[in-house]
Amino acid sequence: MKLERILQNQGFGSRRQCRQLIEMGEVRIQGEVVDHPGAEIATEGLILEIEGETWTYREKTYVALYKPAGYECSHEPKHHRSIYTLLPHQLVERNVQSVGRLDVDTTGLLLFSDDGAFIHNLSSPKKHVPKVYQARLAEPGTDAQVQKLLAGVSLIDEPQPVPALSARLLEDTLLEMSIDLGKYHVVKRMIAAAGNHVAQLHRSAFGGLTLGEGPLANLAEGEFVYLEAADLQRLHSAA
């Protein structure tokens, strides 16, 4: 592929301003400076070193990220911080997306690709991937309540009751539960169908992936890492 379609592809910008970059000499490949725009570069495995920084080429990205409070899962937040600042621009530029979204107080991990098939596959109902919460109660959570969320609870959109896939207290007032629906505030709305509020939610898991585990083992608040083709098998393992 040409060079400067490799650099337009990765998000540098336009073709004319990747062919700036190069021919002011401010690519490199291996530690040579590469300053022909229609240079002809293998893309598999390439590592470039743009305006200093190093670059990995991806045909296509996948992203995750540990969503801090505060932030909107919009290009065009209307009251709070776009969880797009989190990104680098490039991937911004790449059109990258979340996969599905978590409310602006909601924590935890959140997905993002620019592969429209794989966003859409982690998002189809019909995919059943599980995703685990934990939910700070606003009172002390019952038994009683845990039952009626694994039993099912009727919302409002929903022709039949909804159950969740898993639910458990770990506190008086912390419930970890499951579910493989991706409906809109569709946690809180389950858990104050079956007669409690939400105070505070936090997304840990998403299909195999799990916050503090395998490649997010180290991942905090604000930070995202890139996922490689094993950690995209062991996301899916769990649908």
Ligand code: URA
The other form holds:
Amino acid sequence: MKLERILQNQGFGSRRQCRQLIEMGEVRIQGEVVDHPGAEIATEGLILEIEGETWTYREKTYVALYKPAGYECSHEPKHHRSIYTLLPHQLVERNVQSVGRLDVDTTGLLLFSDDGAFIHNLSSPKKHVPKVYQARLAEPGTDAQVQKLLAGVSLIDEPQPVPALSARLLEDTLLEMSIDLGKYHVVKRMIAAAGNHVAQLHRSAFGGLTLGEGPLANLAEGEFVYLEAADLQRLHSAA
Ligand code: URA
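Same protein, the form predicted in complex with the named molecule this time rather than the form predicted alone?
Following is the full complex, with the preceding chain placed first.
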């Protein structure tokens, strides 16, 4: 692929901007400056150095972010910062989108990609990818509330009662539950329907990817990691 095309589809700007970067000698491959925008470069395993920074070529990109509270999952946030300000500008230029959304005040694992099929697949309720949440409750939780969540609660826009896949109290006011549905405020609404109220919500796992484990072992709040093929496989193994 032509070098200028590579830079462009990796998110380094317009064709003109990419040509400029190359012609200014800002692009190196294996330590050598390549200053010809039309140079044909093999993309497999390609690692570039652009303005002194290492960049691994990825045809499609997959990212896991530990979302802090206070960020909106929107490119045009209304009242808070955008979650996209936590990602490299190249990824935003590539138009990565989050897989579903977390509320402004929710913390935890959020995935992004520029692979539309991947996003669609993971968002589809038919895929039944479980997500695990820890909810800090306003009132001490009860066994009856846990049983209600497991049996299924009625939500206004759902024709059938919605059950949690699992639910248990970790502490008096800390409930862990998993669901495979991705709907607006779904966990908060389920817990409200069971007779309690969420004071703070955290998502610890998405499919087989869990914060603090495997590729996400060292991910701190506000940080992201690129997911490789093996990590993506884990997504479809149960959480
Ligand atoms: N359910 C909610 O209520 N909020 C979230 O952020 C995610 C799931």
